[in-house]
Each structure stands twice: as C-alpha cells, then as structure tokens.
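Only one chain is given next, in structure tokens, and it is the form predicted on its own.
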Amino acid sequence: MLLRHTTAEVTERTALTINPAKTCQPIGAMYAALGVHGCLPHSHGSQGCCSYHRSTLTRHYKEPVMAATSSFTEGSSVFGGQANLLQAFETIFTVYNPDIVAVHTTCLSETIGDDISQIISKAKADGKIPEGKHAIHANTPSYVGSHITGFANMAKSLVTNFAEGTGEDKKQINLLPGWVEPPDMRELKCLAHRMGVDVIMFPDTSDVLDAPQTGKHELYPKGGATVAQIRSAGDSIGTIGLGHSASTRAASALEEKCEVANEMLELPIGLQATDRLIEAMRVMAGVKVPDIITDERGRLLDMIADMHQYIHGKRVALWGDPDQLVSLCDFLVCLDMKPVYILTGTPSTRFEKRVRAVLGDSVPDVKIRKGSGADMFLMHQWIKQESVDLLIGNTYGKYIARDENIPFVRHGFPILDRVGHAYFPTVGYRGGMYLLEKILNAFMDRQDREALEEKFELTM
C-alpha cells in the first residue's frame, strides 16, 4: 500500500510538516492577478519558482497560465534583483504590452530584502513603464502563510493601487469572491444579475481560466475585472466580502481608503450560506428576491429531502482552504452529516472558532488543526484511529482514499487528476446541487461496487 508507513499513534511535531495541506503565497497572488483584465503576473525571483507556480495553476485549470519572471541568477541573489526587474518591465511592456504588471515576491527576493515599491518608482522615473500602463506589487514570501495569504495580499494591492472615491453615488455593490473557481465567480455574478444588482467583482477569473476554445490563442482573454471597474469600487454603496481569510484585507483596505462599508460572509456553499448572501444583497441593494432564485433554492431543498437516507449521520474528513472548509462544514451539518476531522495548512487566528460556530453541538468530538503540523500525515493518522465514511479535499487525499478504501470527493485546490471543477460551480443553490450530487454518487458508486450479487439493485 502507498502509505503503509503511517502510524495510528500521533506524535506532536513542531519542526516537521509531512505533505502540507496548502501551497505557497505566490500561487495565490498569481491567481488573483489573473483575475484582472490585461494583467500579466510577474514572479520576482528565480525562473524555477515561476515555473512551479505556473505549472500548478495549469495542471489544476487545464489552461495555459501566462506569467513573467525576473529570472534571478547567483549574482541577483547576492546583489539584489533591481536590475532584473527594471529590465523585465522594459521587455514586458515592449513585447507583451499588458495593461498591468502585477509583481509578487518570492522567498529569495524577500530574503535579500528587495524594495519593490522603490524599484517600481524608479522604473516609472526611467520611463520603463509607459504612460497609461501600471505596475503593482504584493509581498508574498513562501515561507509564511499560504496560497490564500498570497491571494489576499494581491487582492488588497488592487484596492490600494486602483480604488478611488470620487464622491459619485453609484448604485453598485462590490463583491469580493475570495478564492473560488472561475465558474463560481460566474455563478455569483449570475445570482446578482437575477436579483437586479449591479456588482463590481474583483478578482474575477471567469473567462480567463475557463475561456472558450475559439481556435485563436488570446494572451489576455476577455475576462477579468478592468482597472476602471476596480477604480469605481470606491464609489459603491457597500462591499460584500466572501471568505474571511481571502477577502478581509481587501474589504478593510477599501473601507479605510474610500469609506465603503463592508459586510463579511462565509463562502456561499450550500443552502444556509447562500441564503445569507442573497439576504445581504437584498438588503444592501434594496431589491426583492425573484422567483427564479426562490425556485433554485427549492430544488436544492427538495434534493436534500429526497436523498437524506443516503447521507444522514455519515462521518466526513475534510482538508484544504479555511474559507472553503468553514462553508463545507456548514453545508454538511445542514445535510445531517458529521464533519469529524478538519485541517488546513493555512495559518488563521479565527479558523477553529469559525468552524465550531457552524458545527454547534452537532459534532462534539470534532478534531480541528490549522497551520504548522496540519498536514495529510496527521489526517491519515486520525483516520487510522477511527475511520470515516467520506473524504472531501484536494487531489492529495487520493492516497489515503486508496489505502483506506474510503469514498473521495475532490474539492478545493489543487485538483490534478479530475475535470469539472473549472466548469461547474459549487457556490449558490445550483452549486450546492452539483456538490450534493458528487457526494451522493461517491456513496452510491461504492454501494454498487461492493454489493453482493444477491443485493445488487437496479433502483436505489
């Protein structure tokens, strides 16, 4: 077996992480930058770092991910990367002509202490950034935080560099989606459109990392939030931030800079979390909820009621991003399932409190771990002590699923061995139905696969 070395006895580790349930900050910053139209992410570090970040996103989305790099050499590591970045700006704007270059740092550039703000200022003074073009940056050292931290830092940078309050009263709401998939961002915009609410969403990777095949490669696809849209966010009537870990920094920066009040919600995964988003938009925009959304809710509720016999009381182990996990736990409790093991490699001061708030008294024996030491090795140890009925998490859980023969629903980042996550939403009522279908199919497939000959049924 692949993981036969895993022991059931848990030994506390302070300086060792085995198969962490996270990846590094620059990947998150790169993903956020791709959610801006005409933006080219730029990795300020070695060529190998940029290749890893691009390949991880490419494998997850099955799409080409464009990014530039400062291509540090040994000399850059000793004397600093200013010369490399200045040359990069000149080359990028001359050859690739983006509207924006979004620079994110790496371990190496952070360790040597490159001052990116100063380098960008010098590039502007030297005329290496053309008139009407932009260069922004976010500090994203890989040795702290996670890809969610990097996403949050770049989203905040978009606010600090572009958002403006002109005093004009625009009847629009800022919707900060957090780290979700492109189809999730499209579904969020669809819900707002059906309610008659004008939203400014950023970052927005829909039509960027799920762009249609037209036979012609577009270096900068049609999707993504524009600079003009992000600028107008300062005149919106309010901000709804989704996912505390990924969106709080940008929402707070927007309130501080432009005095746009914000309301923070959990990601709208499942029935109750989507209810809260719909209610927040209804109140903030002063609109009514249309029948089409009420009907979608009813269909999800009907599906839950019809299929309750297959999911009631099932024990679930989850790992991944904190915002995703909190909302998944909320949905699972609504389904009368029991999330018993929950871990995230992302440091978060409020993660456990948020999880316990949605679990209430429904799972008194839940085990929760975050940050250092919250890894797939620990998850496997917990499962060896007392098994579960279902696994929900990214692709790295497939080894545990195989070794322990447990049904596995892939959700989160990265998913490297399946498709669908980049095309079908899991937020909103329709997304809840898709996610519930995946959970049900995992159980039913196992029931069919392992049924005795005399108990193999046509109708389930």
Given for the second form:
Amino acid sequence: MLLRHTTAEVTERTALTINPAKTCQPIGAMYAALGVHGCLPHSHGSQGCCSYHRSTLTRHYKEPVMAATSSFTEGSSVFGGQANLLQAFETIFTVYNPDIVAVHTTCLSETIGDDISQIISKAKADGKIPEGKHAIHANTPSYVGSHITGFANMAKSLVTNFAEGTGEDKKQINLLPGWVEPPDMRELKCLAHRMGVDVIMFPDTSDVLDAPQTGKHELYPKGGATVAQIRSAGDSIGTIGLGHSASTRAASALEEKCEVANEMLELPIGLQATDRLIEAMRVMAGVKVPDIITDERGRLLDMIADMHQYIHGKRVALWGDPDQLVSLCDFLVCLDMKPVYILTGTPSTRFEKRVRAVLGDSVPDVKIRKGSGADMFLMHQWIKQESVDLLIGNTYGKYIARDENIPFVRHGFPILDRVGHAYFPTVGYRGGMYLLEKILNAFMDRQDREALEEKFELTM
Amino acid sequence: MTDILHERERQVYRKGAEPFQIDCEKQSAAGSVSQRACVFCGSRVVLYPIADALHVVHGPIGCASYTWDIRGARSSGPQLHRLSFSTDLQEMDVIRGGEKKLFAALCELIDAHHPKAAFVYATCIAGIIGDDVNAICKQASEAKGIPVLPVHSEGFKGTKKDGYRAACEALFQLIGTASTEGIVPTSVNILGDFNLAGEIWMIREYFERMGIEVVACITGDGRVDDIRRAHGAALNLVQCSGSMMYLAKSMKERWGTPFLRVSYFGIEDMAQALYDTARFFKDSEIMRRTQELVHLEIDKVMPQINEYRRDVRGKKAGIYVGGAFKAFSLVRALRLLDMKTVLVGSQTGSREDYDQLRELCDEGTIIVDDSNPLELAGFLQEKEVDLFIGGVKERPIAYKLGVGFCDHNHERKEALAGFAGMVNFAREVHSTMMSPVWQFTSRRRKEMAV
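Now show me the form predicted in complex with its partner chain, since the one above was the form predicted on its own.
Then the entire complex follows, led off by the chain already shown.
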C-alpha cells in the first residue's frame, strides 16, 4: 500500500498540506503565455521555478516548452531583480528573438518587491526592447491562489496590454477558453467555425503544445493567438468567457478597457454546458445552429441513452480545478451519476455554491472542500470512510486508485502518465463522447477483469 | 555552425581547438532558457530517497507540488518519502512569518507518521522572510525526540550544486549519532546512488557476493538508522561525485573514512569499481570472489550486448546530463557499443570534469556547459546525431528532430547500472534508434532519398 499512511479518521490539520491538489501561480501564467504566437514566457525568479514549470509542462504534453528565467542570485535577492530582468531582455531578444516576452513573477521577486512595470518602462527607455517587439507582465505571487490564478492573471495581462477598441465594429466574438487543453481549444474553434462564427480566441495553445512532428525543433510553433488578433478583440461584438476562475479577469478587463460586453459561461464539458455555449454563440453572433452540430449533440445523447444502465447511481470522487469540476459535476448528474466527493486546492468563493446548485438534491451526502486543507490526503481519507465507484482527476489519483482498487479516469492537470488529454478534446459534444467512453471503459474493463467466470459477459 | 550567444562562447569547446579552455561553474546569463534547476532541486533530489524520513517543504505550494514523487527512487520498505508535505505558505504567512506554521506542521506530522528523522527544506521564501528554520528544527527535535534537520536550500543561493552541499550538510549531522557495534572491517557505504529503477539493489548484491558488508546506502533505498552509523564503515564508495564528494570529504576529515570514486555504469566502470573496492581491502579471498563475479556477469551479458552492437555500430550520440560524472561513464559505455560521442555537456560540470571529458572524447567532439534547447537542437543537427541521452526537458527536442532518445536521468524506467544494466542500456539505445517511427519523419526521408 503506497498510501499506507492515510488514516480514515480526519483530524483537522492547522498548518499543513499533504499531497496537494493545486500548484503555484507562475506555471499557469507560463501556460497562458504559451498560447500567444511568438511569445517567450519569462520567469522572474530563481532558476528552479522556470525549470520545474517547463519540466511539468513537458511531462504533461510531451512537448518542448520554452521559457526563460531571470536566474536570481543572492545579490538579486538583496538588491532587487532589476539588473537581471534588464539583462534578460537583452539576452532574449538577441538569442531567442521572440515577438513578445511575457514576464511573470514568483514568490521571490514579489516578496522582494520588484516593480515589473517600472523595469519594463526602463527597458523600453534604454532601448532594450527592439522596435515592434513587446514586453508584458503579470504579477503571480506563488503564495496567493493557485496555478489557475496565474493563468487568469496572464490572460488579463494580454487584454490590458494588447486589446484596443478602435471604434470599428468587427463581426467577430471573443472566446476566452479558460484553462483547457490544446485539443479543447482546437475543438472550440471548430465548433465556432461550423456555426459560421468568427472567433478571436486567446490564449490558444493548440499547435503550440500539440505540435506535429516535422523533423524540426520550432522555438515558436505555428499556433498561438497573434498580437493582431488580441488587439482586435477590443472591436468584437462581445466576449464569451469560459470558466469563471480562469477567464473572468480577462473578460472584465476587456469590458472595462474596450466596452466589449461579456457573458461568462461554465466550461462546455458535457451536454448541457455545451448547449449553453452553442446558444450563447448563436445569440451573440446572430447565426443559426447548423445540422452538423445538432446531429453531433444527438449522437452524444444517443450514446448516453444506449449506455445509461452501466453508469446509473455510480459514486464518483473528483478533484482538480474549480472550472473543470463544476462542469464535470453538471455532466455527471446528467449521466445519473453521483459526484460525492469534490475537492480543489484552488481557493474559490463561487465553486462550492455552484457545485451545490448543479447537484441540487441529487447527492445529499456530498462532501465539498476548497482551498487550504483541500488536498489528496483528505480525499483519500473520505474514500477510506466510504468508498466510491470511480475517480476522476489528475495523475496524482493513481496512488488512491491502486491502493483502493477504484477505476480511474484521468482528467485535469497535470497528467504525467497518459497521453489522450493532449490529443482528444473533452469539451463540446464530441468531447463529451470521448469522456463518456473513458468512463464506460473504466467500469467495463474492471467488470471484465474481475467478474466471476459464471458472470463474465460477452455482450455489454 | 550553431549560433551561440556571445556571452556563452567560452562555455562551448570543440575538441582539437587549442588551447583547451572552457568556462563553467558560473551563473547562467539572465534571460537564457537554461536547462538548469536551483539549490532546492539539488537538495531535494539527493535527500528524497531516504524512505523513512519526513521531507517537509517550507514555502508556498509549488516547490512541494513539483517534487512530489518526482524521481523513481525505490524503497524496499517504507514509502513515506513518496508523499508531499508542504507548509503551503499564504500571503499572511509571508507578512507575519511562517515559523509557527512550520513548527505546527512538524509536530502534526511527526505525531502522525513517527518518522525516524525529518528534513526541513527552506525554499526562497523562507530565506527572504527570515524564518529561523534552524531554531524551529531544534525546537521540534527537542519536543518530539527525533533528529529534525534544516536543509538550507533557498533557490537563489547558488546552483543545484550548492543544493547538493546543503543536503550533505544535513546528512553529516545525522552520521555519527548511532552505535557502530557489529560492523565488520570489510564494510562500505554506497554514496551517490539513488536506487532509480532499483539499481542499488543490484550493486548491493554484488558487494555481498564479494563478502563486503554495506552499512548505509546514501541515499538510494536509504534508512535513517543506517545513515546514523555510516561512520562505522571502512570505506566510502562515491558515485555521483558532484553530489556526494562533499560528504565523503567531511567524513574523511571527521572520522578518517577513506573514499574511492566509482561508477556503476557500463561494464568497464562497473568492473573497475568492484576491483578497486576489492583491492582496497587487501584480502585475497575477496579478490578471488570479485574476479569470479565479474567473469560470470560479463559472460552472461556480452552475447546480448554483441547482438545490439551489430546494429548500432558507428552511430553518433549526443549526451547532455546534470552532473558531468555521468557523462564519463556514458562515453565509455557508448564506446563499448562502437558508437561515437560527438556532443557531450552538463548543467553543472567543473573544469576538471570537462578536462577529463576532453581527454576521453574524439577530435571534433563538442563539449558544452549549461546549454539551452536552441543550442542543443543546433548541435544535434550539425553533428547529425542518431541518439540523444538526457533528461525530461531534452527528450522532446530529440523526438521533434527525429532523433532517438534515452533517459539517463530521473525518468529511466530500466536499471542502467551494473552488468545487467548495460544490457538494458544497449537494448534501449538499440530500440530507440532502430524504431520504425524515424523512417516516417522528414529528416530520414531526406536521407533515404539521397
């Protein structure tokens, strides 16, 4: 038993996280910055931060991840990191020549109190940012929020730095995808395209972190939202923000700066959340929903109908990021499953309220926990008290899955031991089908593996 | 020729150029996409395999998240080291200090898990806000009656190497705190093997077959009680000299324990390590058993290795690793497969390391310190490398270029040390280079068209 140290009895811990269900802000900022074309993320802190974030993203996507670091020394921690950042701009534009450098801070530079805006202004004044190139930043102290907060902050920074309202009315809508995977972003663009809606989407990590094998190592892969696209977001009809914790800040900034009205939706995972996205796009862009999408919806519904007997009433434990969890719960309820334990390390005021609303009275004994103290150790303790039929969450659930022999569907960040998440979407109707297939396989593979001989079924 | 940043020109050397000069052990230029990590990372990887100790990361959550069970360092018993413990510092802690939180965390954890010792890693923040980690450790140790050792691993206080040193300092505090009764005169400590993929079990078994007692494994499959009596061993065997030399030297100074530098990787180095150890004990019986063991093991593995060699002969390899010591063994092991090393580099090598590499390598080989993906990709193409050996961040670079890859770092899945490890290595090298996937990539298509 790898987790032999877990006790069923929960004692309140005062000062301690065991097996976290979150990580720190900077990696979220790095991920968001990678969703901009020609952008080099830059970590303003010790070398290790940058190295850890790159390694984690590489393990998750199996892709090269480029990011630079200010390489803090003891001197920088005493005198401030200005000299490092100025030197960094010079190095970066000389050697790596990106269009944009997106700086994010770390706990170290935040605590020292480096003023990044001022340093960037100085760099511009000193001619360290070449003509036509950009340096932007987001403050991402690791001791506030989580990786989701970092993503939200960098997404917002893209708006405040680039979006412009020129007064021209562009027949396009902004789609802020939130923290989803590259194939999800690809699927969202595909949905919009099929509806005949022009969208500006940022961040957009498709074709960046799922780049094809070409025999070349591309420092800046072809994907990513361009500066011109983000700039034009200020002239769009409106903004659809997906995922409240990841996209609200950017959507609000866009409204504030360019008066582009926004509608915030939950991530389009599952039937109903996707319905809401399709409806929002239909109304905002004034288009009709094409048959191809209606048919796709029908196929997801058909799949649920065909298989509902296998999933009815199953108890599910989930952990991950608030936006993902709210939508997953919504989908699970629609599948007649019971999300009984739901947990996120990310602090969020909206999360618990929304999960309760989504669940209604379908799961009276639900346990929900967020923020500090919400970790995988607690999740395991809950499971030890009363087990579940299925686990849904990132790779770190595999210890529990193994020790307790519970079917496990990987979803979320990070996934360090499977590859599907990097290639197949879980958003939209097609994403729903993929997710449902994974859930069914998890149950059915187990049944086939463990059924007594006399109960072993050919047809299921 | 690959473009190299002006400031870095002196960190790249091409064998043949005279005079030999290479800059190293310097800070990376700010703004580079360095493959290096930080002080904390160095301490964490070295101490992490001690399986019955508590490892508490004092700082915001990230440092604990990214190092949670990150390395396949196996334990034959306790698994406490595979859990992630963090004080998860929040904004108010940064303002008011995290000492109380740390003390409470230590007390809760020690009560719950009864570890044999606790290591407390001070991260950047702990250093900057001025938490007195030493004092808290002392207080916790007195309250709970186990050693609680501070590890001063603030990320910005140097490079990964300084982290190794901080880890050694913590280990040194443990050594000498238990009785050495019952330890035989023909005994060793294994320093600098981390039991990735179970390697130390293999090495340990060799020594036992030779009639040598292994007192403490530092730190692979490590146990606190063994480490406490490590000063009773007659000899320290130091692999991974980058991480463990400091400890070996400290032990020599304090207890007079002599040390030998060894490597368990590749047939030549493995045999050499066993013979050197046998020779040290000046015991003809041990030497006889060692000869027998080496002959037996080599006879077992050579036929398989020869089969792989037939296909990989003459191919070109590039190496980029954390510590340079690994590179020496890799160059020799590749040579055994009749492969040529055309590029070799490390994150943290010293001048002596690079000098030694220069002697070992063929003319024209590129030797590089603290490289970055852009350079590495350039070198791989320039040298038309068939195989790249590195760690997690290097793997996708190789694959994107259509080059085979072997992980010689934390993510190795097969034991690569020992005699049997050489077969695994040859198999891995063979399977990645011979994979049909490369036939479909554009690089090879071009080659085939020519």
